[in-house]
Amino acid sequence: MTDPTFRKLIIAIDGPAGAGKSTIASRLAHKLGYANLESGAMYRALALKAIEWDVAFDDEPALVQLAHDSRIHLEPTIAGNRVLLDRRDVTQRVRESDVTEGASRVSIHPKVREWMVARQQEMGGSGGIVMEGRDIGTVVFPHADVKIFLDADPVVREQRRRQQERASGAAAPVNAAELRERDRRDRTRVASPLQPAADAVLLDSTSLSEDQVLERIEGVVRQRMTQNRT
């Protein structure tokens, strides 16, 4: 699908969790052979120094400090990307329950958020990325080229994080309360609430399976790429 005569895309794909965007982010990027950046992996990775550090959830400066002596990085390889926090693999470990409810609570802090933003953009700013998250079309880069908003019923989403956790082998999994408690805290927090950005595209997955949600996502990238060479 990539084509060397143009400009590499910003992609960013935004919606609530459980909505499917960490894996058709993944396949994607593979299939364009861009970068994918999981911007969720890098608030879960704090959390997780938070927690190691009993760093509490609802100190904005400690956790602001936190951030800026942590080393966060994020590796891509075929399987998705691999998380370092400090040079140390947490791939697992950010992906269990308490992590990331963690993950949730920290992120609601305007200052957390903008240390956040200014090294998602340091990442994606040259383009060739795949850039999921709540609000990477309409703070990190609200000029990408293409966004698309993911989204799909609570109870749906319920189900695909139970298949995901059974498949990692995380204990504990969410439920739709608890999903829904998320949605709340990221649509009504003070800084980069979860909203579609007014140009995305709007996709509903819950009746679509995972390969229909990739070829519609394919089909506005196709359309942009087009664009892009006229």
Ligand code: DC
The other form holds:
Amino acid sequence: MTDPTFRKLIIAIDGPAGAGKSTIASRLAHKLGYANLESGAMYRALALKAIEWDVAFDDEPALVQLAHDSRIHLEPTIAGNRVLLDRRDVTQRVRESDVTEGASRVSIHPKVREWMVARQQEMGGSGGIVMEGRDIGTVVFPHADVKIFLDADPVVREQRRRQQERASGAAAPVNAAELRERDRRDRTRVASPLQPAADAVLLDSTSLSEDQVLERIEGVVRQRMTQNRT
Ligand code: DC
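Taking the form predicted on its own as the starting point, write out the structure of the form predicted in complex with 2'-deoxycytidine-5'-monophosphate.
And the full complex, kicking off with our chain again.
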């Protein structure tokens, strides 16, 4: 589906945890020859730094300063993003439960989000990217060429997260109550709450296989590429 004669698109995939965004975004990016950027990994890296530097998750000014003093870098690979914090590979560490909880807490702060959004715009602004997160189609790239909002039934999302964590050998299994609380925080925070952009294509993956979800999204992308040509 690579389309070398035309401008490379910005594709935004938003949705809650466990809806299948990461896998789909990585497979789609690979098919298109685009880079896949997991914006959540940046919030995770900042949360890890806060843990290491003993900065409280509710201290917004200190978190913003910490962000300014940090080098957070995402390196797209076929297996997902490699996450570098101050040049250190923290890819595995940022998936652990204390960081997951911290990322959910640091991401409520408007000034932290401002810093993240500016970095994300720098990373993806020239196109040829699939960026996934919570506010990509609404705030980071409100003019994205394709916006997908991927959702699924909460019970199914919990099961998928559990499978993912088992596969990655995570020490602590996902806790359903904590997952629900993080969901609630994402959807109700004042700064850029998780919600579909008005022009997003809504996709419920509850009863779809990964291949089926990918096929539908590819259909939307193909349509957009055709529109670009006319
Ligand atoms: O997608 P994830 O689970 O790796 O995201 C980690 C946390 O970061 C999650 O609690 C939501 C938050 N997040 C966000 O607020 N905005 C984004 N664009 C991506 C993630």
